[in-house]
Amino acid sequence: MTRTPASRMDACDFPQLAALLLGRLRSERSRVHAITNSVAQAFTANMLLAAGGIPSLTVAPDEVPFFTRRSDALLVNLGTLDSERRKAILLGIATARDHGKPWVLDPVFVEASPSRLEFAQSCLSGEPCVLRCNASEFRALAGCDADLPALQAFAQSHRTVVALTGEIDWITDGARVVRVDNGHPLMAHVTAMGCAGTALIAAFSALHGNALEAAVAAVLVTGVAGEIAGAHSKGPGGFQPAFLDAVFNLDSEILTTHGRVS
């Protein structure tokens, strides 16, 4: 699978990017190995599916080497943080490092557990290319609240992409800050939804050779598919099928005409 170069985009092309990188998933069937909490894992599944992807979910520690190897990109998703899993993904992440794959972290509740926390830094120094988080797990990890001096401070510290989602998302690199205006209430009411985005900003960080325009699109094409779920969904039963309706369903066209990226 070849990774299209890293390139410097406007705030205008990003439509286009998650068109294109849509679009590259869709035919190529990139792999993602999601190691993620027992709750989110059915739903990560079915949104890689919907985008294009072809997911796989082991969390077995003599499995996760073989798997890792063999997928495109892996998710680290801290949710239900077993002695299993806590295996498993010191196993992938070392198996994705030494096959040149990129990871992505998802640090869920570090605010709530220390040792949850010392788990997640130590984590972290096995360089993902995205950490995508809320302002709670940044501010456990940075000690720090998430303002934006915060976001690029501690991006170009770690050498990774911060992905802060939230009623508007902010993604930097330390150098470049991307602002995504896209999403819809109901998001925050249906378990799982950040981890699937994040599985998604997996997926096309193994397609895109610029981690931080990876991420602007997946969350860009997550906010868009959430705002169109929303809008025929009269509460979160209804919307968690209509977003994936929605992922399947976008194109060029919509998001171009929904995205709002500054």
Given for the second form:
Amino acid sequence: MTRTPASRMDACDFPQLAALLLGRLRSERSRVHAITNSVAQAFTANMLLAAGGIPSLTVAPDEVPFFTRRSDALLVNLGTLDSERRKAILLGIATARDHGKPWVLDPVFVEASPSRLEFAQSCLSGEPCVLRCNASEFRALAGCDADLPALQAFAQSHRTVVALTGEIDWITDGARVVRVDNGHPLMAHVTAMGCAGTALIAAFSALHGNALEAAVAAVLVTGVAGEIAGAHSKGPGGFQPAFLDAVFNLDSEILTTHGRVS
Amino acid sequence: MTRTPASRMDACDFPQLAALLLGRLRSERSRVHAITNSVAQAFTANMLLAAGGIPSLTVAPDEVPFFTRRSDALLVNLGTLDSERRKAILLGIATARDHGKPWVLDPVFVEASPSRLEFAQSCLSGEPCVLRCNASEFRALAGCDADLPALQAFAQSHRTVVALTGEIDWITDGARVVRVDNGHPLMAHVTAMGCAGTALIAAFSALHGNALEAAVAAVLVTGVAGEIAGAHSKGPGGFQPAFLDAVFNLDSEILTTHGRVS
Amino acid sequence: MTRTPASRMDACDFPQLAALLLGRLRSERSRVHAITNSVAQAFTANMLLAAGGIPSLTVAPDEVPFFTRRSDALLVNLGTLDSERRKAILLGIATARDHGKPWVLDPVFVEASPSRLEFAQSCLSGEPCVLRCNASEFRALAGCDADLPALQAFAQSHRTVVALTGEIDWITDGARVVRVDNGHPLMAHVTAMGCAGTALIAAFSALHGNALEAAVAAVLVTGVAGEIAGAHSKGPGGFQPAFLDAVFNLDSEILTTHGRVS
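The structure above corresponds to the form predicted alone; please give the structure of the form predicted in complex with a further copy of the same chain next.
Once more the chain from above appears, this time first in line as the rest of the complex follows.
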């Protein structure tokens, strides 16, 4: 799998880039190995399958290096962080680095437990191409509020891209800052929505050499699919299948019409 | 989060109480830490999110005390009882007791394994505010059939509320006995339905000081939502999203019209 | 639970057999203990419940012998193969053999990790009544391509039935070969679809003494339900509930009209 070279795109091109990467994911069927929490495993796998990728999800430490090597990207999610997952994550990150595979970090609930915060810090030193988090998680990791200068400083000092998701999504590599305004309130009433979105960032990072652009494209796909699903749902139950269907059916026209990137 | 003081309500007030507690859950966004089986984790989280609460689900022993402390209630479910869960459950219960948080016990499949029965007995000695079980589970725990006098005696001697769910649901604190007649046959064809219902009991116990009333209100919400979902479903597949949507949209009028409490 | 005696049926009888076994599963409510991966647990349980069976899913080694003994069949799935699952699987297989319960093997991703391949080989020596796999998994296990003579040779030398699923499904006990042509492309975009199908093979094996016929009937039910669900779905999200509803509502007429067995 060849990654497109890093480039600098104008904001208006992101819907096109998202459509392009979705198209490539569907045809090249990139593999993502996801070491993720037990709550999110099924929805994460279904998100990747809906988008066109191929997921694997084992957390057994002796198997993770093999699964990471045959994958195109690695997702590390710190939810339900039991002892086997801790070992698996460190081995997965080391394997990804050794083999030049992009890897993405989702530090779920890192504000809730000191041991998780410490573990997240040691993961960060492995330089994920993207860190996807919400405001509370960022605050715990950075020790300060999640305002734009703080996001940029953090991205620069950790040599990563920060994708802060919330009502508005902000993505920055320290230099560039992109804002995505898509999404739907029902997304906050479905578990593992953020985790699944991060899995798509990993998949797109496998296909596109610029991590900021890959992250923006994935956040855009998630937000637009959420918006479409939300418009047709009576609640969070129907929203879930509608969201996966929207991801499956997204195309360049829908992304261009609905995408709000600036 | 302040819990309303314990009170004694007439049966006819339960739909109102359920609506009130749902309203408060939606506005106060109570946190429930759920140590639950791996099969039920996603549905339990989605049930709590649909009802307005905020779930967390880690089972790592070193993290459970932190997650329990920052939660408003603890759910302990004995399904898929691996060694890490056993340790986590004992730590969670101890933390809940130390910090005066209500906790609720769901002794899934306790009739199937001697070690699980023994473990459940030691959990019970930690005095959950509510024990939610079915008839087979009660029989294993109590050593006798699940008739009303047995339920009452068990509730009294264990200083808990017993919520026995089945075609008819019975809830008793030893003195009062409440019967709920809602529900739908399709609920028996969806996994983790009971587990999710118990999570709602935990959420309501965080908001209301009388455990019997909190349990009745939660059982009522689950039963009414099941009835509404069942009326619009062709099978257990469509039932699941319809159930979550019904929970999300329940209001005082629907609960009063549909609720059958006596 | 009595299993119908082994028999030899004509291909044209398989839809009838599938309807018969579904009917018996619904009335006798056979129990299947599923030691399966954490991604597939909920969907597998929901598949069994939709079909009429009763699932249990613990992976705790000290409990698995008890759960296996009280079940009518055992499912062993090698996904997310952590250390606790390895112990549980060996104990489960030994218990099933000691008590004459049929057991079925699903060697998920066996091609991806050497330790999993070795473990799968040792499972196979416990003579599952059916091995359900895809072409890559078969290649890893057999050391050769998954053509018909190879499937037959493997079935004979391992004294099992091989059910190879893919665009076309092939089932053989070494002597007889049956081909099933049902299914839908969306099935490949839903996680745990194959795992759930294998659970139904286990359930039918509990009811019918001829493993090849039980496997064909289960593969047929899965394929026909998939076809019906696919015809009414806009994507993999809506497909999942539609699939479970189709399984729940399948009857002799639908199976006869849609079934393509030869």
